[in-house]
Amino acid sequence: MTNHSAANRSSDQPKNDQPKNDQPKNDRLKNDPLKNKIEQRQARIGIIGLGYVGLPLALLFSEQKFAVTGFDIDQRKVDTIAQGGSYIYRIGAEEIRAAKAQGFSATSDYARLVEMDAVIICVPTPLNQYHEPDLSFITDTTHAIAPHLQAGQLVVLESTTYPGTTEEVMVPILEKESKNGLKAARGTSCDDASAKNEFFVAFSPEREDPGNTAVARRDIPKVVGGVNPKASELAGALYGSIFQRTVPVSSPAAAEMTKLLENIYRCVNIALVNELKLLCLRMGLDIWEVIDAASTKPFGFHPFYPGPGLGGHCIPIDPFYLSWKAKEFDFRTRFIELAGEINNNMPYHVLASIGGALNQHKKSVNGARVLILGVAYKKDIDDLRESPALTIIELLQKEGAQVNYHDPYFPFIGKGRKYDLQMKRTELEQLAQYDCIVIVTDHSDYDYRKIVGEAQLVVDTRNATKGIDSPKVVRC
């Protein structure tokens, strides 16, 4: 397997390429302390969360020379950075021993925090059991940072949330438990915050796209959107040393909605396509055929792709915070939620097709040996985040079937936040063993065309099989 992460690296990018801001400049701010300490890579960068989103980020950072330190509860991650390691497969660890080269350090000491000129916050933001937001990781993390606030600090979040998390839920607990009684820069007004005991805030959405190597990370454009607006100028400054674009909006708000509306088109789009897929299995259509076809529009089309379901951190979680959110104003936002209903209910169609195609060669479920392939919730990465596939999993087994998987990027599958498998990874060896082979994350370390020719029987959720024509394959 190739790492490619590589491909996100801003050395990648053409010497002469030269950073926008889309903020209008602002001589203001040219004696600021702290935009001349950015300025000058004198910078000292906290980011708390070294997860897929926070750990990139620290790179980027080391990447254009700042001292970073990285703090996290997961003393595991700390370890790992502190021997030169990673825990991430898309970041080698030649990629961290480079950034160690430039300063960078992990901890579990929120002590540490006075030492820091900006803090990042980048941790996870899931749904509780009930569908609703849970923010214990963005309030346990403000509770951490208070005491150790320290006046002219910059603090921005980046984990997704619902409008008005910033100002309504954050900002308010840094104020009440920071030692020197200090408040969030509010005013207009562009003074020396140290000398008025005040603090920065702002919200900048983080948009990590993991496995994506088109891409290089720093040529994805960095919303910002501050409590004022030199905390906007601040953060705009600050992503603009690693971003190529910062796009400045009116508000910590604004900022949260954009991130929102993003998924949330994402969320619409890929229901809308798993619908079709329903209906043109019914007519006997190939809806891959059809998204091919219509693909070649050069105007108003943009393709998405049917699945087993949703997976990741942000598509199947996002959308209903800010449904949540959305009651607080009666309103019903009743796209987001049967989008939500349509993609939740995609692996109960796998589960039938499974069926079904067993019912086919005379077998049922129960007792059937399936082998699942591709556990990730994407195809080549390392991630289990809400992957579909664990629940195909929980699903087959409630039906009686012995279920196996394999997974180039995961020898074994423990206990998650949904989930509590405590399976290990099979080999791809006498396929002809199970009854089934499920096709749920498209991985391109796998030979389909080998997998068919040893299976008995393939059922293919994505298209892996395209190309292969055989009586074995079920696509669905």
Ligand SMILES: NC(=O)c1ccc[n+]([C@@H]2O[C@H](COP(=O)([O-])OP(=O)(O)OC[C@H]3O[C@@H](n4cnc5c(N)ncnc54)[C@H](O)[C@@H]3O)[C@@H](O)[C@H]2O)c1
Given for the second form:
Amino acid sequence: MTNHSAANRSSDQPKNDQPKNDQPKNDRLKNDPLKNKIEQRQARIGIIGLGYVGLPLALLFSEQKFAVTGFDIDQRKVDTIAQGGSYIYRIGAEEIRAAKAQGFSATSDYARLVEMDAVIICVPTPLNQYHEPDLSFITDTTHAIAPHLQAGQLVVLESTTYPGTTEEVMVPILEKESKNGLKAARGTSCDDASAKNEFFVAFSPEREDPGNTAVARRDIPKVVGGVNPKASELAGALYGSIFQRTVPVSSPAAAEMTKLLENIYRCVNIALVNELKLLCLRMGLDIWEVIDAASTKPFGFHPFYPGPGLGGHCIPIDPFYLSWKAKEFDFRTRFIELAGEINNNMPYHVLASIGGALNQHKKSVNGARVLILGVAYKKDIDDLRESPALTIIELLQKEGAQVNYHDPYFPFIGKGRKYDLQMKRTELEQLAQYDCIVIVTDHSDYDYRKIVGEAQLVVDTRNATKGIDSPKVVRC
Ligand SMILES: NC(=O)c1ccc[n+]([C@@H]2O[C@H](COP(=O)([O-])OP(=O)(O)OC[C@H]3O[C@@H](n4cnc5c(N)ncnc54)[C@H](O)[C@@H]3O)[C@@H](O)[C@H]2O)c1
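Right, the form predicted alone is done, so what does the form predicted together with this ligand look like?
After this comes the whole thing, all chains and molecules, with the earlier chain placed first.
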């Protein structure tokens, strides 16, 4: 007999019968002024940090008829928005202009925070030179907000960070430096009449997957954890107005940890498949064929794909926020360390593969003309942060190769990048003049059949040449 009850459902079966919204329905905040403003689209939203996360979020609120003010210390971004332009490839200028018509503006003047009902922080969280969390963007922003903080305002952190940042780092600064001695609301009841000197604080992680057009941003459930139940409910109401589903958790730390679990899961699984790729190469097996076959299993397997190394502002960085915090609890996060070691080694594997492929042609890396195809950290996006292509280029140059690159999204690789490279994109002409073409990022725009046809030798790190049977192709 088949039993369809939820209690008997295995954890890796689809969960599409879950309710659309996990926020408990209640009327406890029925007369709350901020909740009412949110529902009536009267709440004014301030978004601090108008980068890859903050700008799309501002547009989403704007689409839902909220008046949004963006805050950024980068004057170039503020000016571009003032002129109705965009500086992110996948966001068209027409979207910025539509938002402006809806009241969207950008400023670098923090004094304007006093006008806001809700303030959402989307600033970077990188690692420092010792591979430790660099919270300076969060603390700088918090110091800048504090003197302008108003009673009743809701402050939400979206930047990815270790559990405890919101309550242990941000809240004390806000309380200490706010005018009039404001305090973060900590009452355990939602019915508490909002004290005159309280503000509300929550954490809600950003879960965007850049370049993924299969899932609309508003369809990605939004996890929310407030310092107290009322902060949770207010943040839930705010995000519930632009996202299809909100998922409340018991605390900001639980929400912070949720985001890290998601990214560590990804990082560790990519490392696993990268390691198995190296083994498959040695055994003469095609890892991509194996993954495709394993993916036909309708449960218990989620495919991850090998590549030339990790990139982006999230997966190579976020896990180490947790490793660092874990030390405070005398705990070693061995999976994270091992995954980091394997993933960081992948650009070196690519270098060795290029050397091996050239060797087959009786050539050496030293003096070889090499074209890197695709430098973005993943396909079809304009983001170069932590891209393995930068490491591969640097390694090739150190070995004496003459390196050019092509990427439709980057006319230049400018100074100030990871390795201070200064390179100008070459055009996709005369491919035959290169001793080796290395596919590092498999942008959809490339005609791989044509590239293989014209090239002398192709090293493919992404299986972009799948189905092209040619002795010129080396998959690594
Ligand atoms: N990019 C992604 O795909 C992604 C996905 C999920 C989570 N995240 C997380 O979101 C956060 C932001 O990432 P991002 O990719 O948008 O970064 P980003 O570098 O694209 O944007 C950050 C913006 O913050 C601005 N900024 C820095 N300090 C500021 C300050 N004191 N005041 C005002 N503005 C300031 C910068 O000028 C920049 O415009 C990070 O914690 C990241 O880990 C990013």
